[in-house]
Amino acid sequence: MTSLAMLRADERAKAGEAFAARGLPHRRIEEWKYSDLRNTIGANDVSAAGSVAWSLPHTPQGLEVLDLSQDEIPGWARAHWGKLRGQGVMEDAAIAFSTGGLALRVPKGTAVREPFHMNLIAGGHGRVLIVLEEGASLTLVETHDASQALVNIEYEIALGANATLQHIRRMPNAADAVRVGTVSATLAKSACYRGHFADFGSKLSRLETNLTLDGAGAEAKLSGVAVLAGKTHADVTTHIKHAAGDTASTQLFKLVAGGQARGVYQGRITVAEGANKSDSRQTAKGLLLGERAEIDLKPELEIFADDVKCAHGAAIGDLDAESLFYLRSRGIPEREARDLLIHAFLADAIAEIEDEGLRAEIWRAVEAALVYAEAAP
């Protein structure tokens, strides 16, 4: 066993220095041009935010959960600790200012049958390490009920060969909160990461995912919805790197914005040199329910290999007038007709959730959010 205090001390100091030197990200930084964090919260608020707290109602059989605030950590956690993360400034902040975190491990060949629920109940900074060994599988359901000023969490995920992680993240409306998350994952041969992100807005909400498909047969499937009202903001920014050939990725995001809300999707696909037979698809669509609402979509492709299949598409609009007229002409009241069209718009993204119960839970949250999104500003 290795002392966690010894392991973290140098890392925290370096991360704190990096955060102080770089400062909060802002609109002049390309990746943050739609989500000006510096204009939303101060650096002193970031350093004083403290650490997050989770509620873990039940640990299913086959899953090992480790509290990283304890003094000792086992070898499997030490082997991955701090080695999977990206280079983002908010990751530096999470490392510098959090005092602990959670580590999850599913041993080789173990299929965890029950979903594991993590409910955030207190804001601040946090770190989550997830290790799925060869052939392991897990469904992680994450809900953020905390409404504190700042939540900033760094996730490091290692998926071994043939491992499968389904990660469902639900972010209820928290109009006064700033919520930032950074997911960095490495996928070995034939591993699969399925992420579904449902965001209902906050003062500023941003999730960044950096996935590296590092072995043949690795697959990433990302989907999500945002239903926004008032002056809320939600940003999902993705970067999937096809580092090996014969890898696949799909992305499907649907955003609905009413009032003065703003929804953002930025998706970048990089196909590395030699990563032949990579297959990548990304689709993002936005639906505006008000004249003062805004949606920004920015798909990107960087291809350094020849034998690949890559495509992207983006579209923003309002409800189709002809479809609405058709439903009204059949005697359907306007509000009900609008709801039917919005549900049809979101349906294929939510259908990506395999578990029927979890899918129904997201639909209930969507229906509640639509009441406010369709209301007058």
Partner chain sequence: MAAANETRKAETKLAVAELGEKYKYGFVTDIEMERAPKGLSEDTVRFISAKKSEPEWMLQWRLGAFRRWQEMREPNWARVHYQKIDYQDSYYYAAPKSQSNKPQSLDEIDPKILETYKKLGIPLHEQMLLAGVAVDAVFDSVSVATTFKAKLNEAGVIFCPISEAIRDHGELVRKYLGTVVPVTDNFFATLNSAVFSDGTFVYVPKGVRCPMELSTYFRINAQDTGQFERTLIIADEGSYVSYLEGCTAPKRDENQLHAAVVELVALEGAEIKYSTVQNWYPGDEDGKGGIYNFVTKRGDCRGNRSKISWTQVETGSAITWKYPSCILRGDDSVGEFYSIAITNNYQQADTGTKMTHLGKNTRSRIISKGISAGRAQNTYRGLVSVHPRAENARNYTQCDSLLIGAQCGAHTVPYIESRNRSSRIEHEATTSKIAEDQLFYCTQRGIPAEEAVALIVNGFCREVLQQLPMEFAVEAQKLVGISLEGSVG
Second form
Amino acid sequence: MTSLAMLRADERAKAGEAFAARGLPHRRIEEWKYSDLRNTIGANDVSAAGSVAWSLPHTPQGLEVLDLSQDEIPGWARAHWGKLRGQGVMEDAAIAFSTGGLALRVPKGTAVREPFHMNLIAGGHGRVLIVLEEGASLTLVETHDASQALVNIEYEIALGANATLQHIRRMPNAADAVRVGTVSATLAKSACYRGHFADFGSKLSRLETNLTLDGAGAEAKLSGVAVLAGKTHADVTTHIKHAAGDTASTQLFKLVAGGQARGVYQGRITVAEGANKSDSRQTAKGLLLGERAEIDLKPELEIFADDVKCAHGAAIGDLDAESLFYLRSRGIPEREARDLLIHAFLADAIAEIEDEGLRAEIWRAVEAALVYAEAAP
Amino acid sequence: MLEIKNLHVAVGGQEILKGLTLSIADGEVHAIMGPNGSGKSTLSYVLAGREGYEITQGSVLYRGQDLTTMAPEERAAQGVFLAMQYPVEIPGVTTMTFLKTALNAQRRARGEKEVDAVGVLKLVREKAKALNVPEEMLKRALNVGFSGGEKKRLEILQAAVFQPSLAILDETDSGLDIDALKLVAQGVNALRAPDRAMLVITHYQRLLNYIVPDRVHVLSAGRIIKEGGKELALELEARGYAQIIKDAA
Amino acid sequence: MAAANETRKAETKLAVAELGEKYKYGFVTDIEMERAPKGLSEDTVRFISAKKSEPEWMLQWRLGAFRRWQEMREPNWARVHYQKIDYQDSYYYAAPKSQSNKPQSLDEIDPKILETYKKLGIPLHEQMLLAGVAVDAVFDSVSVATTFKAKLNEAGVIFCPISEAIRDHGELVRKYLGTVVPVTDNFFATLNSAVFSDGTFVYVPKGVRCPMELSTYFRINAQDTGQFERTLIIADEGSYVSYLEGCTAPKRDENQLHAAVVELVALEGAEIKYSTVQNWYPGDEDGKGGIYNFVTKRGDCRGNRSKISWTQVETGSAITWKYPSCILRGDDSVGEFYSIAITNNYQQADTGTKMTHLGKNTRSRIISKGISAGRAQNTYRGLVSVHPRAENARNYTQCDSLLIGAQCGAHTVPYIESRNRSSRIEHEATTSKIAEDQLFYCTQRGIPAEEAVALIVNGFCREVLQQLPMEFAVEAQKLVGISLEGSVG
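Switch over from the form predicted on its own to the form predicted together with the partner chain, please.
Next comes the full complex, and the chain you just saw is listed first.
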């Protein structure tokens, strides 16, 4: 029997080799077209970044939290650990250059009532494994307050039948940081993944979500807002694979770019052959506030089944001049009128977050960020 | 004209019609009334030949021929017309193009000469006028953005253009206000002819004030449970389905 | 009723089996050909250039392209899969021997060629032509006839084979050739630049509204031969021209390469309307044979208030790789792309457009209708890019896909990039199938299933079909029906 430590060393070595061979992704790599990591950070800085540190103020009842740097880990974690990851080079980096990791588990039929907060207090590479067994549910709220040079986290998530995970990420502005998060999740029958975030930009920020809807009735609901100012960047990349029929996905993303900021959405929906009665909606909208800002959208459909409902909509523009005029003609000063319209633009994406308190916190952060986004350069 | 004997029909493995027997002679107008879920629409689809309606027992003879082996378009060419409860929208295909295509397909199937565009236009205009269907409607895509009344009027217009031998009207009154209802009924009455039979399927009696049937059949749970003359409709209206079903049980 | 369905299924199978016969342009004209030696080398390039009696600058241009091409790699980003093309196992020049001296009048054309075009429905005798359409007929590597030249001359419009234009209007060609699609643009365009043999040249002078529709009919006839045509259209200030092209090829089990380049230049206030009905042989129902269609088409709205409009109906070819694009350079210029791409059996299409907004108040509109049946794969790939100086640029894109059958694929890959805040871009896409209730409604009214599919698909495509000139629209509608035969079951 090889020990866990040996297995882990082997896994890390392989990932390290892969990272060295592939190098940092750059704009010539289709998936990284709008987010050139090679131009943003050195490969040495990536390999030297070490491991992230989390602060976990409170573990709610029903949730099991495990530090994976210890030598003995239970069967459930071993069963999934490293098996759900995708093929991304930054996942290689996270595996190669981090030690340990966090594993969360909610046992069968358990609904964890209180949200679990994970606060990132030091940057580096990290791994998170989340296992929700049949019928379990959890709300996970992440706040990334670290502003170190690099944060690169790899998430592997297994949702059992009827399990529901609400995964919220708050990404405050960190102008000098490079942030990459890659979520890989597999959803069994009638499982639901709700992923919501608010990203206020960093030097390069990339939140990638790869979901496989593996069982009938599985559902993905993704939403997010990015409010960017200065020279910040935020990239939302999603790939939802409807591997089974009778699955549903909705995506709603709103990007606001002021100054010289750049907002990116790349979303691909795949409906596999035979995955009939899949229903998939995708909306991505960009609002350009800065004269030198840029927004890039790539909403992609890849359909191999005929009995499906798929639609996407994408739009980029400034605030609607007519609406602005209408509000001003009713006596609302321009500044306020603009704020009102920007709020309206963002509202439906933020409304997707179920918890009222969280919504309010995100709105406060959005308002603070808008002051910068609306200011010239 | 139409002989239905002991008809059993299943949809998705579930039996909806459970031994329905009905016969309509040339020139007659029959009404089928029944509560929701009694199998009214199933009957209309089975007669028109929609896929997914499996005949497990019984027979349907139309002018002495076995109707059940024919494809929907063959039935149409042979004179079976179904005015649908929910006429389907076909974007990009103008109503006029559709009418011409269908009319000529039917004629072709019967070995008749096709009618040219001018001929079709003339024919359609003439019928449209009587039904108060504006010219502009004929230029729009088929049923797309039509109101409920417009859709139903267009169904009757098609019956007038195609001149079927057996017209089945499935809930043609649903969603119509009183003026539209009168107009549609007038159109239907104009179609009454000694060599044409009609089957009017409805939930409410009010349509039958305007289209007076020769016979009324009450359908419940897949069977005809009561038959009678036009006065049966009034009885139904007065006493309600529940009571009639109870009496018949 | 089950029996009726069985009967219908059997009929559908029969229709599928017959589909190979449905391509009515699949015949071969038996005619003696003169070819360049098989394979591709500098000598091939020199051979072609000499055949065309080209000036030295043209030869050097070609050789430059050839050298560049040797260093290039075939692109692989499109969603098309095909066996590696052996570029040495093909002929790059094939011309009917009887045409070695370009006929001066229609009476001198080889009757076999006249017969071929007649069979294709393109009569070349002017008295037989539809009024108002001038035709340039390209047979393999050469233009065999150009009609209405005299009448066009009167208006000052130059409409001739490009090989002739290189000789007779050298300065004009030299000024514009390669300025929209540079020699180095992409693998296939560079190959074309080295070996293009014929194609059409159009110049419409200032302020002239071209008095008739211009068209080119491309025919591949020879075996193992690639067709590399090059078309250059220049609309000078304030002029207007509408140009149509059609294409067919014989049925063969081998794949044949077609790599064309089309360049359009619209100067200030000019408008070019370019329509294509592409019906190259699509291969048989098992995916055997068919044309590999790798085409680079691009228009440059070089002047202010100019307009370029592309309309394409793509029903043929085993593989279609084609992105007719617009560079909206002039202020207030307009670009349009209307497309129908139909794939059946094992056909693969990866097609779309690029709208590059450079000038102020530039507008673009993209309407794409993709229909996929059988085991075909149909991809829309498009780019809308708004540059920082393109104040008030506008784009609207509508991309709809229709699937017929459970084994085909429909894909949408739009890139939307904006770097100007006063611009506005809207993009919508849907994927659907022909609804069972639509089909039933039609059959209930007596329309047979196959005809109903054609009717519904034509409705789905209507917005694009309406863009075609009348004579073409009717043909295209029929083609939609024919292309989808055997697709319902």
